[in-house]
Structure formats: structure tokens, C-alpha cells
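Listed next as C-alpha cells is one chain, alone, in the form predicted alone.
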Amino acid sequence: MINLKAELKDVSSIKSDALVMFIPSDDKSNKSSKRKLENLLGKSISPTSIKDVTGKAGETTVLYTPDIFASKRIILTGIGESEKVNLEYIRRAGAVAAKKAQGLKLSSIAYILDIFDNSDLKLDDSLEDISCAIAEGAALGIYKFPTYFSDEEQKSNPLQSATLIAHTKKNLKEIERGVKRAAIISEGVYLARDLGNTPGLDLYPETLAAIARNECRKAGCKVTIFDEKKIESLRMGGILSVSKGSEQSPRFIIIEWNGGKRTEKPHVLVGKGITFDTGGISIKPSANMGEMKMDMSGAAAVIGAMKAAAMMKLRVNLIGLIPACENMPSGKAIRPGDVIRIMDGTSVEVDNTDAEGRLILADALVYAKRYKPKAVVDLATLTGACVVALGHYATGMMGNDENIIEALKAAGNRSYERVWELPLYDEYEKLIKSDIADVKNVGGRWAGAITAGWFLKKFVDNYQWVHLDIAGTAILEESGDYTQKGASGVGVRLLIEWLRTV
């Protein structure tokens, strides 16, 4: 991952392949920024050479500096209208500049931040938060997954470092805190993206568990892994039934971070860990089935968030629970019409074996009861219905506690991993009523994301709980400013932003 750092330096003495300056688009601020640029560069620049720099979001212009500068280029990066600028605009601008530098095959850039500390641009956000957004954009914008490339150029990542420049000692401390936070969070997102992008041939329950153990132990977490024999002893029928058709045996992963008081109840994060989903006997269409290597994106988010929380030493007790299986068709696979029992004894009629994620999450939600949790949040690429409803721009959210729902909304708005609440009205429950068992695992054509949420609700004890359906936000069809086609790593930044406030 790119090296992120902060320094206190005069602009002319900064050694990097390019400086980055942000330019607003509204007339007054745009002219003011250009005047400062002219004063900075002196006679080496003429007003006509920057006349067409509009400052529109996403726009970049490369200028070359006079010989007295240690850096030879300036990348002017538009951030849009001053009044509309927020952390997301800044995050995107940080990414756009980094990607421009990457395209020029530069190895280092330095962001000039004084625009955020003068009359041209006044934001309610702290310089720490602004710095974190810029650094996140830089790191996440140039993410690559080069593991399977043979060509060295495709494997390489030219941009190696990004420095955020402070102009006072006071500012330096704030910027350092923001950069440090961004570096840790980005490392968690990188881990989640790498896991999601890894093919099922190489990532299956056993290897997912091994990576979770290695990565989270390094950060200071305790990791326990249950094998199939232990899962059987716990009578986790959801996990056992889903994995029956696969040659790969299941795992149940428990990650613990104790950063709070010993007597403090933990927050529990639950992540769906289907390492590949064919749909089982209810097999999926072949088109785009390869994306189902990312059906463990909920698990990836929990692993990434747990690692980041430990590295940040968050003062909270945190448990990560990951049921990990592979859903395959075979002579041993569970069939539509079969009845299974979840860990708490609830009988479930399996009407569709492609609705397997809720079966393994049910076991995990039951297991979570033993921690007497303060709150439980589960993340899962659970339903195509949620993608139909919200597309790829918002995560579906359901739950039984308005305080957590509102806190996650606020965290989603700040991280731009936005969530949107769907109702769990009592009337929806009848859609998953079974004629032969306690509950059915699908509810028919209508309200598919909600009936999946209602199914999970049946296995929630009296604890506070929120379900996040990340089917649309975890698997992307196209790249954005700081996201790439494929696994987005969604959930890591959202969870950390929320956990920082609990």
C-alpha cells in the first residue's frame, strides 16, 4: 500500500514528483486560488496559462514549476463549488490527483492543504478529518489487485508515497492524526478488497480462516477457529447444511478485540462468509457467476474492520463472527424442500438453496447471544432484491434499534458508505411462513430484501441488532474515483466511523 505521511515544510523545499493544489470552481474562490498560485510561481507562470482551469470536480491540470522548487510539477485538482465541498468531495479530489500522478508514472506526491485553513474555503470539518479524507482518497484511488498478472507493468504501482503538507506546527499535529487514521483504515479496506477479489480456487473456508487469523493476530486480536467437528457439536445446522455439497469443509471464525473495560458489553460484528456461491441445487445462471467469489464480502468487511479497530486501539470491546462455507451442488447437497435446524433448534424449510446466506447467519446470530452483546451488526451480500431496490449506491439497512440505525446513517454519510433503511413491518413476516416447519427461508417474489431481513430477525434475541445488505455496494460493475470494478471493501470505513463514536 502507498506510504502516507505528514510534514511541516515550505512549499518550495518539498521534494516530490508533484505538488497537489486544490482549486474551487466558484468564481470568487477560483480567482483567489489562481492569484495565490501566481504569487507562488512568480514569473514562471502567466495568467493566460491557467485561464481555463475551471476547478470543476474531477478536473486536473499539470504545470511545471521554476527551478527554485524542489518539486518539478504541480497538479491542479478541481474540488467544485466552495459551498458544496464536503469530505466526500475532498476524498474524491485526493483520489483524482493520485490517479493522475499514477498515470504519469510518478512515485511521490505532496498535497498542499492551506486552502482548508483560510477564508477561501471554510468547512465545519476538522483539519484531521479533512486530512484523513485526502489520504484515504490517495490510498484507495490507486488500489490494484495484481496477484494474478504476469506482466510486470500491470503488477507495478508507480506511486509509492503521498505526503500531506502542514504550514504550522499546530496544523501538523492534526494532519498527522488524520493521516495515521487513514493509513490504518485503508489497510483494512485493502485487506477486504483483496479477499473479495481472490478466486474461490484459492479462497475457501480454510484459507479465509487462516488469513483472518494471521492478519488480526498481528493487529493484537485473539482469533479462534472452529472446524467442522466443533461446528457439528454446536449443532449449527445452517452452516452444516449449506456446506454439505462442497468438498471444502466449513469454518466458524471468532475474532476478539478487548479495547474497552473488562465489564463492558461487546459490540458484535457478523459477516457472511460464503467463499463461492453457485446457488447449490437451485443453481444460478452462468452469466456473471464468477462474481460470486465476492459473496464473502460481509466476512471481508468484518475482518478488515476488526484489524483496523485493533490497530487504532479503539476503546471498545469487539467480537467478529464469521460463518464460512462454500455453496456447491452435488449428490450430497441440501435440496429444496428439505428441513434443517438452526443452532437454537428452530426448524427451517429450505425452499431455495440459493438463499443460503441467511441460513449460516442464523447460526451466527444465535451464537452471538452468549456474549450478551451491547449491539450486533451483520453484513451480508444477501439479496439481489436489494440491488434492484437501491442499485450500487446505498446499502440496505434493517434493524430493531433506532439509535444504532441513526448512528449508522450518520457514519454512512460521513464515510460516504451510505445506508438506507427498509421497513421490517409485521405484515412481512407471513411471507416466510412455512406449512411444515417453523419458518421458510424465502418469501416469494415480493420484498425479497425485507423478507430476508425478517428471517434473520427470528434468530435475534432481545439484543439490539441491525442488518446491512451490501449486495449492491460490495460488488461493483464499474470503477469510481476511489473504487475499482470488483470488490469494493465496503463496510470497513462505515464500521470504523461508527465504532469511533460508540
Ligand code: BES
Second form
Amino acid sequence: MINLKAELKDVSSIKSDALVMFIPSDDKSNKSSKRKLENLLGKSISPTSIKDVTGKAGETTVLYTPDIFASKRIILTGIGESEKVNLEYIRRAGAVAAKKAQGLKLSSIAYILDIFDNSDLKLDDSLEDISCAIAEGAALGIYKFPTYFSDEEQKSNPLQSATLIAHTKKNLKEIERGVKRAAIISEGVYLARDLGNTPGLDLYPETLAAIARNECRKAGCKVTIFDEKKIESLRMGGILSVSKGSEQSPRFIIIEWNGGKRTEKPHVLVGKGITFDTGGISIKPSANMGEMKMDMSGAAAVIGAMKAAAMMKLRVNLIGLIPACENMPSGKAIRPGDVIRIMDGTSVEVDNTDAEGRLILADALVYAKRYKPKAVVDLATLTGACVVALGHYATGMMGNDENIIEALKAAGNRSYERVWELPLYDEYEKLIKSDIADVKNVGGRWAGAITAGWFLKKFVDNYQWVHLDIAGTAILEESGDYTQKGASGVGVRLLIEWLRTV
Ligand code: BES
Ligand code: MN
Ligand code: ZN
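Having seen the form predicted alone, I'd like the form predicted in complex with the ligand now, please.
Once more the chain from above appears, this time first in line as the rest of the complex follows.
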């Protein structure tokens, strides 16, 4: 991870490979920031050399500074129309600048923040939040997954540090808080992305559990891992039947962070941990099946968020629950038509072995009851139907409580890991009726994301509950400004933003 820090310094004395300055695109602010730049650089810069800088979001221009500057370059980075600038624009601009520096093989950059407290750009957001967004953008933008490359060039990450520059003491305090938060959150997102990107050959329930234990214990959490024997004794039939076809035995991972008062009820996070989803006997087509190494992205989000929450010492009690299985076809696998029993005794007709996520989540939702939770949020790459409905830019949300739904919407908008509610109307329930068991694990052609949600709802006790279907947002087909093709690590930033307010 890149080293993120804050410093109180005069612009000319900052020692870095490049300074970063943000330039707005609308005429008035664009002109006035260029005028300030000319004042700063003096005669050394001809006014025409910055004439072409439009300030459009995504644009970068590299200038070389006169000798009186300790930094040799300035990366002018477009931030878009000043009226529209918000934390997301800022996060993206932070990423664009860092990626430009990375491309030039620079090892350090320094962001100049003056623009955020003069009249060119007046935002309602605190300098702490602005700093957090810039630093997050920088760290997430240059993320790489180098583990399986042999070539040093492909493995290397030249950009080692990003410093946010304060120009007053009071500023420094705020910026420091923002940068520190960004560093912790980014570490959580890196962990989630790394887990998602790791192939099923190396990441299976046992290794997922070992990584969760190492990473979360390091941060101060308590971690307990149930093996197959223990899972059997608890009668977690969803987990047992899904893992039956695999050579890899399942695990049930429990991560605890007790940052709140002893008497305070915990918030429970549940993450789907299918380390590879072939579909089982209802086998998937081979095109893009490799993406199903990321079918543990819900688990990855929970592990990343638990680690980050502990590192931030959030004053809440948190429980992370992860059912981890591999879904494989074999002579031992469950078949379509089989009837199994979830931990609470509910019988389920498994009409399609590819609808496995809901089976293992059902056991976890039943297990969650013993914590008498204040709220339970589950995250799962649960349905292709959710990707059809919302694509890659919104997570599907269903739940049973208006307050928690609204709180997650708000956290989604702030973190820009946006969520969109789908209805759990009563009428949908009949779609998962079974002729021979209490419930069926699939609902037919229509409303696939909702019937999956309804299935989960049957195992929810009288606690507040939200289900997040991250099938479209966890697995990306192309890169964005601060996301890369592959595992996005979605959920970590959303959960932390939500938990900061509960
Ligand atoms: N892991 C998949 C859902 C998925 C699909 C996630 C595409 C990410 C991208 C899940 O286990 C699954 O296979 N769901 C089935 C359910 C169906 C059989 C009712 C699906 O969506 O096709
Ligand atoms: Mn499946
Ligand atoms: Zn799956």
C-alpha cells in the first residue's frame, strides 16, 4: 500500500517528484486558478503554456517548475465544473493524478489543497472528508494485483507516497484525520480486492479462513473458525450440502470486534463465501466461469470492513459471519430435487444447485439470531438477475426496516458505493413455494434478485435486516478511475461509512 500522509509546508519547499494541483473547468474558476498558478510560478512560465488546460475531469497536464521549487513537476489535474464538484469528483481527480504519476514512474506526489478553501471551489464537505476522498482516490487508483506475474516491471508499483499539504496548523489536524481514515479504509479495500482476485486454486474455505484470522486478529478482532465437524454438530445443512461435491471442506468464520459498550447489542455482517461457484450439478456454461472465483466477494467485504473497523477503533460492537464453501459437481454433490434442512429445521427443495449462495446464507442468518443483533446486513454476489436489473453501478438492496434501509442509502451516496432498493412485496413469496418441502431455492424466470431476497427473508428473525446483492458491483468488466477490472472490493467503504453513523 502507498504511504499516505499530511504535512504543513510552503508550496515551494515541498520535496516530491510532483505537486498536484486541481483545476476547475468552468470559465470563471478556470481563469482564476490559472492566475494563481502564474503568480506562484512567476516569470518562468509563459501564460500560453497553460492556456490549453481546460480543467475537464480526467485531464492531466505536466509542467516543469523553476529551480526555486523543491518539487520538479506540477501535475495539473482537471476536476470539472466547480458547481458540480463533490466528494466523488475529488476522489476521482485524486486517482487520476496518482495514476499519471505512476505512469511517469514517479515515487512521490504532494497534493496542494488551497483550492478547497478559497472562493474558486466552495464545498459543504469538511476538509477532513475532502482529504479522505483525495487520499482514497490515490490509493485505490493505483491498486495492482501483482501476485501471479513474474516480470518485475509488471509487479512494480513506483508510486510509494502521497502527501496532502496543509497551509495552516488547523488545516493540518483535519487533513491528518482524513488521510488516516483513507489509509485504513484503503487497506480494507485492498484486502477485499486481493481476496476476490485470488484464484480458487489458492483460495478455498480453509485458506480464506486462515487469511481472515491473520488479518483481523492483527487489527485486534477475535476470530473463531468452525470446521466441518462443528458445522455438522450445529446442523448447518445449507453449508454441508453445498460443500458436499467438493474436495474442500467448508468453514464457518466468526470475526468479533467489541468497540462498543459491553451491554450494547452488536451489528452483524454476513458475507457469502463461495470460493468458487461452478454451479454444481446444475453446472454453469464455461464462458466467463472464471469470474466465479469472485463469488466470495461478500465475504471479502466483511473481512475488509471488520479489519478496517478494528483499525479505526469504531465504538460499536460488530460480528462478522462467513459461511465458506466451494460449489462443485461430483459423485458426492447434491442433486436437483434433493431436500435439505437449514439450521433452524426448515426444509428446502434444491431445484437448482447453482442457487447455492442463499443456502449457506440461510444457515448464517439463523446463526446470527444468537447475538440478539441490533441489525444484520448480508452481502452476497447472489444473482445474475441483479446484474441484469442494475448493471455495475448500483448494488441491489432489500430489507425489512425503513430506518436501516435509509441509513444504507445515505452511506451509499456518500461513499459512492450506491445501493438501490428492490421491493420484497408479499406477492413474490409464492414464487418460491415447493410441492414437497417448506420452500424451494429458486423462483423461476422472473424477479430473480427478489425471489432470492425472499428466500433469505424466510430465515431472518425479528431483527432489522438488509440484504445487499453485489453480483454486479463486486465483479467489474472494465476499469474506472479508482477501480480496476476484476474484484472491486465493494462493500468495505459502504459498510464503514454506515457504521461510522450508527
Ligand atoms: N454466484 C451466482 C450469481 C452471480 C452471477 C454472481 C453472475 C455474479 C455474476 C449465483 O450463485 C448463481 O449462480 N445464481 C443463479 C441463480 C439461479 C439458478 C436462480 C443465477 O443468477 O443464475
Ligand atoms: Mn451459483
Ligand atoms: Zn454463487
